[in-house]
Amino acid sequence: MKRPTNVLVAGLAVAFLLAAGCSNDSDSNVPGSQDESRSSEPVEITVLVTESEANTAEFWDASIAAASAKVPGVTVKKIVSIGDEYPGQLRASGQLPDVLGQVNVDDLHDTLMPYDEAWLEENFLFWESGVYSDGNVYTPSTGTQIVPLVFYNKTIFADNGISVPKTWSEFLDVVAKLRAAGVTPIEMAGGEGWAADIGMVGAVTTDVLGKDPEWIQKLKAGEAKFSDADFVGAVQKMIDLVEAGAYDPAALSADYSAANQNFLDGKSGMYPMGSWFIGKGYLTDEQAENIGVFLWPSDNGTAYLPTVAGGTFAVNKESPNAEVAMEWAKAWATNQESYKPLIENDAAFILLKNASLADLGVDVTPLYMEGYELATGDAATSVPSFRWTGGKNAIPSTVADGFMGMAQAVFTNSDAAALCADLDAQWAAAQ
């Protein structure tokens, strides 16, 4: 299906963006209004963020205050997450906090609390694609990102007479140019799981949920595997490109901010990675005005947009104070107080009903709106992100972490039916 063509899409990696702010006193479900079947007695929730380039400890600690000035008698302490699998180890030893960012639904739905529909349909668009398979929303989707886009050195494209490729044929053609041109063809934060399989994910999301969008869903009855031809291919095109010299013979050493480095710096000519990288808190608008973006290339040249439907707080509903933690976490969602920096900063495209950009009156890049019109216009057909996205589509974390490994074992292995094959008997062991 395609985008609809109202919605905004969120550039940041956990899409922590905000609905438009739709106060209804007599409405309890709706933050901003105390909910009267409590007291205003003082409560103090837990509430674990991610702290980034972007998303600074001082935008966290505002944007908290902000949402508790909301509801009364509520105090927060923030708890930093060290990693994706921080919240897991939280809930084994009996400290999950009562609101909890960037976590994988799959892992943890069974001890998190719904959010009701109404207030969904009230403040969110395109909120259904955070429908989880048992067909409650955890995290409510207030805003997508697109994983992968990839990034281009205009300077470098023009000085060697490359044009953006749109085929699979076209893309290889373009490595081959520059990497004859002595230039990196692709840069990869190869030292860091989560970013060294972004590429892959281009691969996977174009070739095999481009073809089938519900393959996923498949995965989980039982009638699809890793091993399937159209998952082996995009496999194979990975250990294609590190056999045609794409990457730095260094790229497994790199860490993300190296790789951000060495493609402003013009020592690669292609980046792929996911749509944050708009954002100001990673380019400034000199280094923008020489950066274009495309999407991942299909073999027919097909247009893919890969998209996480993006999420911000779930709510612990083990937790003694669970209806006070739900109040404060849409209160955070409907605090307009906090749009500018995400959109700015960090690139973030709102899926808002009653907000815009102009309303917000923020200063972005022509890289930006270069990005928002892929995002929001009808050349591309919009189809889950693999591995990024959550609700029905999420897969287990076990399972995430062997397809990053497997991102970065091509390098060394080329036998791509033998890694799959290995993320299959992963993905049997976390059933």
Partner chain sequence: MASRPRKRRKALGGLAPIAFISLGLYTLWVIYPVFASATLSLTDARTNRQTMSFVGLENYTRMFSDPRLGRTFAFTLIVTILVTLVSNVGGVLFAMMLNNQAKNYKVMRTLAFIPQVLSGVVVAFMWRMMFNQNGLINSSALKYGWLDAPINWLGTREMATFCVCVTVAWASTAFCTVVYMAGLQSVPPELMDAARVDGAGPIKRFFNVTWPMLAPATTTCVVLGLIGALKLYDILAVLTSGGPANSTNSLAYYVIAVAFGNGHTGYGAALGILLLVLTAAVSAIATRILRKRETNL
Second form
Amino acid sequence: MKRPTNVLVAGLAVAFLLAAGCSNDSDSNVPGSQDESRSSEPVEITVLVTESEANTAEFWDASIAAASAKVPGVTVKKIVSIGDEYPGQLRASGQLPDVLGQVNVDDLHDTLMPYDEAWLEENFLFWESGVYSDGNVYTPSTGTQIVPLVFYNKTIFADNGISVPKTWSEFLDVVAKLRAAGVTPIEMAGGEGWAADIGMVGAVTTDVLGKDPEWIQKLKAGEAKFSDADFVGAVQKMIDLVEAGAYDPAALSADYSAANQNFLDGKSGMYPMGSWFIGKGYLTDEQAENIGVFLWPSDNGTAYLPTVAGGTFAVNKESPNAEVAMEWAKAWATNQESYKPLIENDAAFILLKNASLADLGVDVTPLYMEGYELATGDAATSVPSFRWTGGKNAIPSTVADGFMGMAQAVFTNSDAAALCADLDAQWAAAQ
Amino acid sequence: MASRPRKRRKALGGLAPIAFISLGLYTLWVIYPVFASATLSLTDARTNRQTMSFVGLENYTRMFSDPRLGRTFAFTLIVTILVTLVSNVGGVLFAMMLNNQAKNYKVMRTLAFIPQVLSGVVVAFMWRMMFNQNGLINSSALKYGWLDAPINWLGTREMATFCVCVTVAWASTAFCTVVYMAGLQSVPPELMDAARVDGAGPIKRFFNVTWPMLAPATTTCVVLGLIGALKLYDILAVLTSGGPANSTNSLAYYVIAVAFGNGHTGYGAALGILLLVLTAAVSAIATRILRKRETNL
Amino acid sequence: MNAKLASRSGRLAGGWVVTAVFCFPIYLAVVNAFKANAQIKSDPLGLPNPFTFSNVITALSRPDHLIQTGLVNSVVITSATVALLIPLSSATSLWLFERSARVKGILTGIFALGLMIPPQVGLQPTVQVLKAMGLMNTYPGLVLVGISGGYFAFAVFVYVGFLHTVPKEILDSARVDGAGDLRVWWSIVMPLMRPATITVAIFVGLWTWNDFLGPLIILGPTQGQTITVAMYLSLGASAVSTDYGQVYAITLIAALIPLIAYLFCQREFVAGLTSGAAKG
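To complete the pair, please output the form predicted in complex with its partner chain; the form predicted on its own was given just before.
And the full complex, kicking off with our chain again.
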């Protein structure tokens, strides 16, 4: 008869071996990297990226490989983000990657390693815009984005005799005309919080930060509140748009790619979206020809440019490989070839000292150039894009969440003052 | 040789070592975490703070001024109650319909039981593809002219709540059907015949014979349905991510969002304790009421 | 006679209609996985025409092999969890079964708690313990939490419940013959408890395969994921959400193994589910 203990022990051992030996066979990097973190040996670092239609898996793989080639002995394990809450979730479970793309500086600044200023000065224009409240730069300003721009369908505008609106009341007229013509006036990817709030970002940036660019600083110092008249007024404008029938009835069920498709198919007249939308990752050259762009209109027609400060990769200073990670992040940020697809597909407006668009040999649409001139020229006053910007005007992600939720809530709740009071309560809880 | 196993048994102590290892593991992974969470809930711990200090019941009093918690609580209760109700009524009816030994019904049973082997993520993706703005329901309805404008399935608080309920109820109806089906097979045919002889119609027969005999199955389905709905996480993560405007956060989803997403460790732990108390209370009350009903028969 | 026949076929037709409506989402997931995107848009409800494997091939040819790796990981983690849980929980149950009523009462109460505690409640301390033990982000860590948490409590309930139906004379006569506890358990009780073991294996297997939160947090992003989480990771990003064929193909792949297991062992599944549910 078999000895039951032997069978049991063998069974348990096999099961544990199975579990221990079960490895990720997609991982082509050096196995067992934990033992190899000594400085002369190869080091594996983890890099968190966000993939999109424009910044594809192939783009990240190629640009990561190019940067790794410049740092001897480093290999990279790419981690793809699943949403804004992911860095926080990874941090809370003690797995924050070594290098972090697209993070909320306000949430994570205490665990980030500052970039050195001499290096920033040497490589980037306007890098000071990325300085956080404590005087450090945690993400180099490799480029900027404008959030939002308002895109419009040229054919639909021409067919209905509509010209580009400059003031808020002209904008409301356009909405009414499009509605009367049976076209959805404004496209909205309302199913995703980050996209649902883009119009409201435009209103708050123009009406609140346009009037007082230091407003977020005052909010942080307790001298301003979301219940302030200007902020409530901006939210009220969103409620007015809903009541004017500016959106598709099912706008809040539309995800980002569906909304893009609707706008490009001519189902809607206007689309407030980030400047990346004019990249080739989203539009063909042909589609770009039929699209025009204007800035979110203010009450009196003053043009404000909602600018996003801050750049790509931050470095986790608590990582055992923080020094190598910083070296790698710098190598990525100064590798000019990586910017070409970023400019062409994601329409990044780069801010490099040592390379112009012509130097990089990029192939862009006239629409990109139109946007680029808006972003870098002085036709409009640059103000920080609310919620989107990094640097000292970044807000905590809990409040950002509340703001995104508010952009969806205006569809069913028309009490702007109450919504803003809720946001004040969330701000208080985040402190 | 015969005496050796006896000696070994004494030396090893038989099953006790295995039992003690198991109990040790159970304490480490179930009992300890609950107490540790309870302790954390009395602190102001956050992932972005190096230190934490004792704050008493502050995290619990903070719940009353949390603008999101009210809706979260209401949503959790609505889904829990509706899903339990719908899946039990649906499960009983479905089981009665499929309770037949003919071959056709066997195939139907095989099909009807499928949803309960699928993961929440799979179920939620299947339904999300139908509820999207350009999803299968809207696009077919518009194509065949059943609708003039697309329906905003996931876009308003009420519709999104409805969609979550439909999705969760779909999966749990399949589960209840399995359980009720087994319950029906334990109803003695003589009882039914006796009722028939007494001249009881089908409705009377159901309420006087079938339904009371299904009491143990009802206890199972209701209690598991309540606990399952209170734990609801994966379907929400896929279907609504708690939106729109945070109107479809379940308490379980909110706990993770606060503790892991926002890094508010202490407050997240307090919300976790609230969830535990709620689950304990609901399942204790439901079990007590339903078991009483079983023994009263 | 005719009326009876009519009512019987009426019931049959009614049954088929209700079943068809109930299973319609499954039908949609299956047919659309084999259609090109253009046909999903133009004809969402119809059969694939032409039939295509391109969605499945695209899903399997991702450069990160997320789907294949996920399947392998799920198989390994699920089998390891079930293989470890069954001996541990059945031995503990036999031990518990032979304790005094008082010990039994206390431990049963503690295990009942384990069945009810939502996994979210203790997740933060669990992560800290795993980190301290160096098991965070590892497969053994995930398996260890799996075999000793609520699943363990569930298994004990099933086994102890079953032991009540085992005639006491069988255990006693084995002891008289001089068999040690371990042998009584392994050679005599385990074969008797086969139905209970099937119940435990089915429940714990399904729960482990379908678990989302555990692997998402405990395995984390660096080690390769289970298929359930891999599906979420590959479809969560909106970049692919208009590629409906892709979503359906991955849905089908993720559901395939539990589905096949269910179709082949239907009788055991249904019996296991009902008897297990009564214990739970």
